[in-house]
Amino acid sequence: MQIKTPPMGFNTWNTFGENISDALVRETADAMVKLGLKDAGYEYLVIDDCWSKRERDPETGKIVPDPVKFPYGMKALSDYVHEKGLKFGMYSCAGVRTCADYPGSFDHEFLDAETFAEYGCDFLKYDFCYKPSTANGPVLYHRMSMALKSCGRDILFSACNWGSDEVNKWIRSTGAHMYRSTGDINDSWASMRDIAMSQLDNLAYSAPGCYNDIDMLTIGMYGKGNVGSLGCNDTEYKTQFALWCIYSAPLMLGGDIRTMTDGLLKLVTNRDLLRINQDPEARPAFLATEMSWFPGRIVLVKHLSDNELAVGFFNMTETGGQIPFFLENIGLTASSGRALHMREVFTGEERTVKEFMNPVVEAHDCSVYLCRIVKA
């Protein structure tokens, strides 16, 4: 199974937890369709914990989804996502137990897959609670991704250890085709930002076949539901989209679909910004300006193909304030003779800039450029 670009979609879990159930996952399919976001994109549907009955049924041993929550099976419900362009995703955990305290495949992971493959499954996001101590991680992450190799079925494996057992430099030869590299975020700048400024050290640990996943986005939460928190504005959601998207990280959404606003709507359909996440390249950005008298005004390059480059200015500060940016860094001295084109992706203005360049960016704000080097 070949994953090019990040995966994008939508998981259950930041908004609404264990309140989830068919009707939920019904209309959110149509939400996604209505509003766009499967044009845009958007693909894959994921029903995260809690999904399941406390135990496994005693005679087969399998998983058995909760006939409450979902009283027509996953079978059927998989089929209407199917039935609307869309793909099904779901949720198990490498230990004796989920996180949430339901069935974990551990030791169980060719029933599952073959139950999951049965159900029509297409994504499988794997977590890591509740492992034996003598379980060793890295073999955990092997052994379901041959099970899911042997299932039958092209089921995109997400493993989610939250970056324990140095996960960046052994992941990609387990077959997963992206990973978590971080603890949970939460609603709120202060999850957001720490997160974000974690993995400057760790962007060339993505790349096409397996990308660095820094968790679901929270954006269109407003600090409501399951990890609710504080909430962010709608600059701070900004910011986290551009930041995910400059980072190649996996899009899935955590807010509530059909209740987005307008203006979130446009920002995560953004076609320049998911042009920059989406580039088959896949390259990794790097950091061009990292001022150490304002900790947290970054300047962020990512070379695109077709020549262009994307260039983010990201003030995670307190304050506003100028993030210089300094094309000597990228490469391009002033006796080069060349210049960069840039246009910004929010306002469309466009300039040329040649040796460097100051702007102002508000707190928690960011801008970011689509680029092309021109002879100055």
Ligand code: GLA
Given for the second form:
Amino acid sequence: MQIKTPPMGFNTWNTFGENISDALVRETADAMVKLGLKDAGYEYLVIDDCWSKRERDPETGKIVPDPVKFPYGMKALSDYVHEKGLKFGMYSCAGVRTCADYPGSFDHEFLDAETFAEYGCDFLKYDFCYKPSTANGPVLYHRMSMALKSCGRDILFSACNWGSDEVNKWIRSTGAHMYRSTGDINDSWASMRDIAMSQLDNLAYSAPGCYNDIDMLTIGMYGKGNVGSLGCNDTEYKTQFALWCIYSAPLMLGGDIRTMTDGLLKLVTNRDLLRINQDPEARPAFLATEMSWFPGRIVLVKHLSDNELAVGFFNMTETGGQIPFFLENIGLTASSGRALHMREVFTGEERTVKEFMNPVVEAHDCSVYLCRIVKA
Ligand code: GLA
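Return one more block: the form predicted together with ligand GLA, after the form predicted on its own shown previously.
Everything in the complex follows now, all chains and molecules, and the chain you saw is the first one.
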């Protein structure tokens, strides 16, 4: 199963945690269609941890959906999600228990993969809690990958071991389609910033087939919900989304989309940003400049198909100010006779730049340009 661009969708964990239900998933599916999120490319609706009973069925050994939360069972729910034109995702864990202490798939991988296939599942997030110390990460992710490959259904395999065991070095070889490279996000500027900055050295480990997953977005949580913390403001959500897009990260929404504001809806359906994230060449971004005297003021550049480039100025520091960008750093020397024609994706502002630019970017804010090389 080939995943050509970073997966997009919604995951229940950030906002709802254990408070998930059949009704919530159906309402979310309805909202994804009604608000145009499905048309924008958000296709996976993923139920995270806490969906099952605390113990397996003693007769069959199978995981059993919680009959109170999911009274009609998982197949009926996935049918509903599929009728909406969306894909249905679920969650399990490589250890004996999930992170929230429900049955994990350790030593039940093949049975569980078959059960997920029976449910009509299209996506499996696979966590890493409570694993016996005799089993290592590569073995456990290989095992579930083999179980999924032989279950009779195409299921996207989303690995989630939080970046441990140098996961970027071996995860692609297990067959996973995306892999978490960081610990859990919470809805605060500091958490988002630290996650993004921690991956600057790992940008090149995101490519067609297997994408670097820097966790579900917190856009729209405003400090509420399961991983709500100090909350973020709209500028910080804008920067979060732009970063995830230029990083070629999976875009899994984690705020309650049923109540998303028009402004944030516009943000997460911004065509230019989605084009940057979903570019078919899926080249990694690279760090073109980090100011040595203001670490955290960075310029990221990503080559796109059709000879375009994305250039993002991100001010991750606590004060506003200029972020210098030497075009020479991306190969456009002063003597090249070339310039960049740039269009800012939020304001539409256009400019043509030679050699150097030094835009002012407020604290926690960003500017992102779609660019084309022109004769100067
Ligand atoms: C881990 C994962 C989270 C979430 C929880 C569920 O912490 O990293 O994304 O799935 O488990 O318990």
